[in-house]
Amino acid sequence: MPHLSLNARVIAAANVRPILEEIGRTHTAPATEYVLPGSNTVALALENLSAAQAGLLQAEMLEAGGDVVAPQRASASGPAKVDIVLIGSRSQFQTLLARSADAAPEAAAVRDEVRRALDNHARTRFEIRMGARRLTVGPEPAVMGILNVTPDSFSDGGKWLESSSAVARADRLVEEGADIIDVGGESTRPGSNPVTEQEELARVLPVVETLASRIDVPVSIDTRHARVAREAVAAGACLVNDVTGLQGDPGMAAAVAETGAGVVIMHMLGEPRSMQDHPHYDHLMADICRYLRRGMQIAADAGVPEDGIIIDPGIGFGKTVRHNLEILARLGQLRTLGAPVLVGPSRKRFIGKLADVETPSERVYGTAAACSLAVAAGALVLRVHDVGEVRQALAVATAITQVDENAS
């Protein structure tokens, strides 16, 4: 599990093969006498190490031939603490985590978290546990497709309130291609009201049950209540999408361990009905991780196994256009936290400000832009409306992201 306090992050890492096949192209010496090959050029930042750490892995970290930024920031509740990025190849990270056997127990644990950080970016490929199903994401990604059970979700509210024509457009999706289908009783758009749990039971339920003996792909159950989730996993729901990232019901997270269901974390910034409010930051990226590490401590904690994590960054949950935008510019940070990163961007309200398109069901091709981008981070679970679309967009997106990955 990544440590919570450190919160580490893999900020960037610059792919150098088309840079060695330019080399190879133009020079008649071998590529490797420039750079090493399939080495990458890595930023990585850590937070609050203590002045004796921090100069412990500048030192080391210069004498590799890397390079450290290391500015100090006071603490109020005691001795200063230090946030730095180190900057280097793979192959001088290696040599600063080669020395973690003869290193004091308090530097060993930050190297072993730099290590633990650069081995989760460069994982490409997870398999999720939900309950007795498994889903293999990587290097292709999985669509979730958005089932809304409820009268007033921003987009297709009250399309499909009838168990009828919600499992009708649940077959649809399988059709199209979804791999999960995420059904919702209750509406966290921007400015919704809560509904009762007895009320969002009454929405889900007959919809799960249909669907668990009906499709032959997994369902996930979209709620906050720890009462809804139960009684979606039980009717045979194995997903549970937490919008509060188990930080809003306090059962949440035993009822996840004790189902056996799998489980997405997802960040939000305030609550639905006022998170749009002047949502504000003082690190966005940084922020997030945060939180979501702090959601998958909270997971690890009451017995959620670590394969049955997704992490969702919640776009357009507390967040302004550019939050979003430098959210999808920055995905990749995510990935050191180890799970599968979801990303839900369909048809949403910042698509239609950038395109000027006012009605949520005509955003189709932003979205399509929006997931083709995310995957090229690295994002490999995508939650959208219109699947059929998206999964054309993915297969040409999937296909250039794994060109230098897949050359000799």
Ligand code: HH2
Second form
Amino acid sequence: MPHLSLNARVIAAANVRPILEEIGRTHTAPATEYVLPGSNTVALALENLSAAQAGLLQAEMLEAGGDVVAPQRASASGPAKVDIVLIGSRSQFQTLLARSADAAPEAAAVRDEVRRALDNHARTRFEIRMGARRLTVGPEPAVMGILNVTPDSFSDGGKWLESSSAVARADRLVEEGADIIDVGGESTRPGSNPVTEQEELARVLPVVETLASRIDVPVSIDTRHARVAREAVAAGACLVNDVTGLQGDPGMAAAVAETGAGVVIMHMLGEPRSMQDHPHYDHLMADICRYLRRGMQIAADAGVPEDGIIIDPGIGFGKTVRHNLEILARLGQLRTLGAPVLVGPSRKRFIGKLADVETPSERVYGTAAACSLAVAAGALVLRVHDVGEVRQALAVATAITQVDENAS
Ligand code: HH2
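For comparison with the form predicted alone, produce the structure of the form predicted together with this ligand.
So here's everything in the complex, that chain up top.
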């Protein structure tokens, strides 16, 4: 079981392949014989270590030839806890892990977390369990097509409210290459008001039921309510997309576990009505990781299998434009958690602000740019309105991203 309080994050992984190729071109000796200073460097952040754990780890990492940054953090209650950053090449980390093989239990827990974090970060393929179905993602990303059966969604509210037009829209999304259809009956746009469960059920159930028997791709239910999740899965959905990351409705984790559905655990700060009122983070990526880890732990405690979980940093949910950009630029850190990463930048306000496009349905190029860079950083599921257009962008982005991976 991963160590929650250490909140490990692999921060950077420089790519050495172009350098090795360059050496290989001009020298006959195998490129691996060359020591490349600073190449293939990863940084690993760990929180809440005891002073003893930190001291030991620091000594071992320095002995392995790596570096350690260990500022002291004062703690109001209890003994001081230490946050540290280990920096080194992958082989220096391997030396660290080999050296501390006979460590005391306290140090062994940290070592296990270091190993797990590095292994998770390197993983590029997942088979996601969604009820009886399996969806393989990576290296090719999957596209989740959005189907909002709401009168007030920010970009397509009211368009697919009639069941028949919703079904026709889903058919179209599948034709364009959607791997999942995500049906939502409540807008969670900034400032939106909640709807009653009854209303939400009346909107989504007929659509989910029809789609599940009609289309060949998995149907997902975008809801934060356990009852809606249960009834939608009974009607044929096999994935629950919970924008509260299992930290809203206390019955949600059990609903997911008992129905056997997969789950998207998304990060949100606050709640939709007020989430955009001056969102603040102590440390953006560390805070999001901590929240997602808590959601994963809640899922595990309820009996949700590990391979049924997808994680999502929640673009636009309690985030400024700068926060959204930072999340997309640092998305790779989330791979440390060991679950496939989903992102949903589609047509969102930050794209409108950056590119000066007022009308959400005209933000498709900005959406494609955000999705392409997200894939390069390791995102494996993209939640979008414009499936055909984004598929085209992703075919190119994925091929470019694969150049170095395929070479190994
Ligand atoms: N964004 C929205 C809704 N659900 N789910 C996940 N996992 N990730 C997201 O980024 C996400 C989401 C908001 O977008 P949309 O559904 O288009 O709008 P609205 O909430 O107004 O219906």
